[in-house]
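Here you get one chain, nothing else, as structure tokens; it is the form predicted on its own.
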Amino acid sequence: MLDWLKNINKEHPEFWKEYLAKFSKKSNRYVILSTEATGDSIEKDVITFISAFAVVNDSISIKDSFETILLQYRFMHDNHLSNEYIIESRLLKLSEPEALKTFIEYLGNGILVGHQIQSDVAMINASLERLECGKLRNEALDIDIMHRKLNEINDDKELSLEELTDYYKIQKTHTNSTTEKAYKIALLFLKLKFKLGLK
């Protein structure tokens, strides 16, 4: 309610209209999201890395993806961090701004997918309300709370990537970047959407 308030006479940019206007209709694809960021402030932090993947009719499009870097040397700069594996990264660099309008075009209306994703959401949020805009309007599936739900457990205990991936015997790999985890991220969606019957 108050999101709404603040942003009732705000001009927003084009990109952003875009966006809301996609949300006149239902989607059937999921945007598997993973994020890394330089904390976990909302107010202090930055996120350096995106990857995505689209899953569609039960497949995981790699074709239909998103990676970049953030370029934040601002921010490293003035937290004295060492940027020099940005420099010698061959992934695609953008600036926040430009990250971020980019991100939104891929992500559409499409239901994002991550894991303990709500602070992927938060984080994805700050950054937008620096770009004048309101907030994420998608729908998210935790993959955390899709295992609870599959398994009827109740406590409070936050099961990691690593932990879910041993569970249902997801096969390891040697490095752990971002688009690693998103696809991770994908494959447990998958077993566990087909496990629950969701369509």
Given for the second form:
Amino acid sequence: MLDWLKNINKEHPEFWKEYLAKFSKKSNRYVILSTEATGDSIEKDVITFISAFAVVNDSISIKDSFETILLQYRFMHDNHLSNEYIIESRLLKLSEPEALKTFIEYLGNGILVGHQIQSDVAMINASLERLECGKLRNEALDIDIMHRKLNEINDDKELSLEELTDYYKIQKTHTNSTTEKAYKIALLFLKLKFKLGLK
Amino acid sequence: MNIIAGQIADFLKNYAPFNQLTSDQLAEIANNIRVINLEKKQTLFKINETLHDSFYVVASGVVNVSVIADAEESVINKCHEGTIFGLRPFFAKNKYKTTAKAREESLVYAIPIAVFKPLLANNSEVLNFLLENFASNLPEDRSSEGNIASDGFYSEKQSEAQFFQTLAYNTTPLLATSDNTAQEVAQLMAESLKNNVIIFEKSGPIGIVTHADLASKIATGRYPINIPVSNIMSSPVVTVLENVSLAEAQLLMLKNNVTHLCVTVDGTDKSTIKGVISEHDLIAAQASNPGVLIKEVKRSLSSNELKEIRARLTNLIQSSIQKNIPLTHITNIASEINFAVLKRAVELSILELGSPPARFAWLSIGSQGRKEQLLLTDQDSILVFEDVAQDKYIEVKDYFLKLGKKTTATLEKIGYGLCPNGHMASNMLWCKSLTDWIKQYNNWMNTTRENTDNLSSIFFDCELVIGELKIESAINNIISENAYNNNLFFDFLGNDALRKNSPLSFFKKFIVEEEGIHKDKFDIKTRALMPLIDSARLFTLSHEIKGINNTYTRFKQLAIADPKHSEIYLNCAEAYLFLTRIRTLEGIKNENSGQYINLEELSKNDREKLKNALIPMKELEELIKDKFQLTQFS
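Beyond the form predicted on its own, can we have the form predicted in complex with the partner chain?
In what comes next, the whole complex appears, and the chain from above leads the way.
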């Protein structure tokens, strides 16, 4: 709550100012987000993979997507992990600051959608803090909550992504990579959005 | 490249025309695709909507493309996985002529025209593929070329599925103005070998000159050949809307006693001329009638041709039902064509295997044998061959088994699924000599108690497909001889008929499936139709009514043979027709056997009717219990 006080004297990076400026307009673009992290701890763990698809006009745009490996040299080194297999892959690889910068530029003022999105957002906010930025300003929707709202479920049992995709009969993908997760969330979101009658 | 884009590219690669593109081009397309989710019955685009900036490929599910003719929506294409549709924006600038609606939950890929068009310029094969399919109007083109749904580009030349709805007609009629002379008009007709010329003014058509006019007014010498054509034309000309149906066109011609109709944009004589319908067009449209189908069956040389004809039969059945043609007529026509297809399938096998070493009879049993097969349900058949010398027996049996296998395989290709219980002539058990069959029937019917293992009631509905009539009558005789006063056997059949679960609960609610993939659906086949079919068989056998296999006619006959209960029988006959109708509609809609009815999709009216149709069954059941002492097997 006292964030603004803490940050009042800090000078934000340039890309952050641009990001904030985008919020003068309302967006009709949804950004479906899925991240991969080394663990659940906000302090200790780091994000290793960010994947996102944009949904505009009730359709998933394959082109308007984001897919990046975050090279966490320090984390790897501290925990004596090897990053050889990551280096091998053909995907785009960026360091954490670079990756977050491009992601923030990609995200803009879009509405975030994810499965248990709050943990994704918390993770990203933690990384942003390391870059001397504030917290994400985007509205965030959770498909699990949307599902519960649609079916008027009141208990607190959280459904896994798998259970949701089974429930809505979404085709299984070959593997379970972060990008495929993002894609499945996007499909779920389209269905839920239609059923809930969201504009 | 994004993993998902890669997966989409891999998917597209399996279907024309994408299989002709390089992987780079595919990647480019996949990268620009938008993925759209359609819920059941959600519309993607509608008739007269502005064109979208992309065309579509079905990724999963089924999308129906339909047109509207005679104020009726009729599906011209069911687009399955990999099918391209909505190509109109490629070739036309105006609005959609078709409606695309999801039949079930579906995913479609939208490919932007702007991305795809540059690829066309460098790849004429792909362009041709799209053009051909966009313009294609014949179902066989589509099946051979692949997966593009016709877009109704030439909406006046619809696929044959539409012959009940729309007509193919001349869209470039000869035109002349009223100050042309009769001679000029006659010359025009002679040159283009047409028999009519439309006379028009700025505002639209004002008359028509046909061969008949020239013959009666010029050739008789009543008018000189150089008078203005306005003096001899028939006026006013009868005008109609673009998508007039065959039936309507026929009526209009009869009513107005004319031989030609002029098609205009809004159906009045004050708008632009679009074409002319002649009597010949009506005859041509009727060429898809059942008689022609049978002729084509007789001429066809491969399972593919037969399959295509069977598909047209399905269309014929569908449109007939929609036109409320009595179901008994449809069943008669359909079973004639079905039998022709079956017969041809056997003939094709014989052509391949050489002539049979002995006389034989190929009998259809079950629903085919009862001539009740409207949908593509599974095939049931038996083969009986005449007795041969001991030393030849193995050789002969071998030939007929081969014949059976070949034919059932052909039929499977056409779309008749294999019988899950193996009741087919390709089965060792059901392909044997006449003596063996007689023994078999004797065993079944006289020592029923010991021989219930492989006994199925469908063996008592058989109909000759091809072969010796004598053999068929021998089988029928043995059945009726054995049935005479054979209480034990009737007990078995009676129990069999009553064993099926009742369709309604005590509170007159439908009993629906409780689990499995058909949960909450009503099993119309086992709960409603089978008891009727089984009881009809039981009663006809016990009343010694011979030669009638059809359930409907069986009930009708029973009403005559057993006047005391005629009302029950007649009610059952009607109920049977209604239930079949519901099942057939469901089956056509879902392209399956229609066994499970989704009650929620029925209108309230139909639901009530369905419930009423199930009531006579109760009376029939009582009648069975009353007439036969069902003690031996229960």
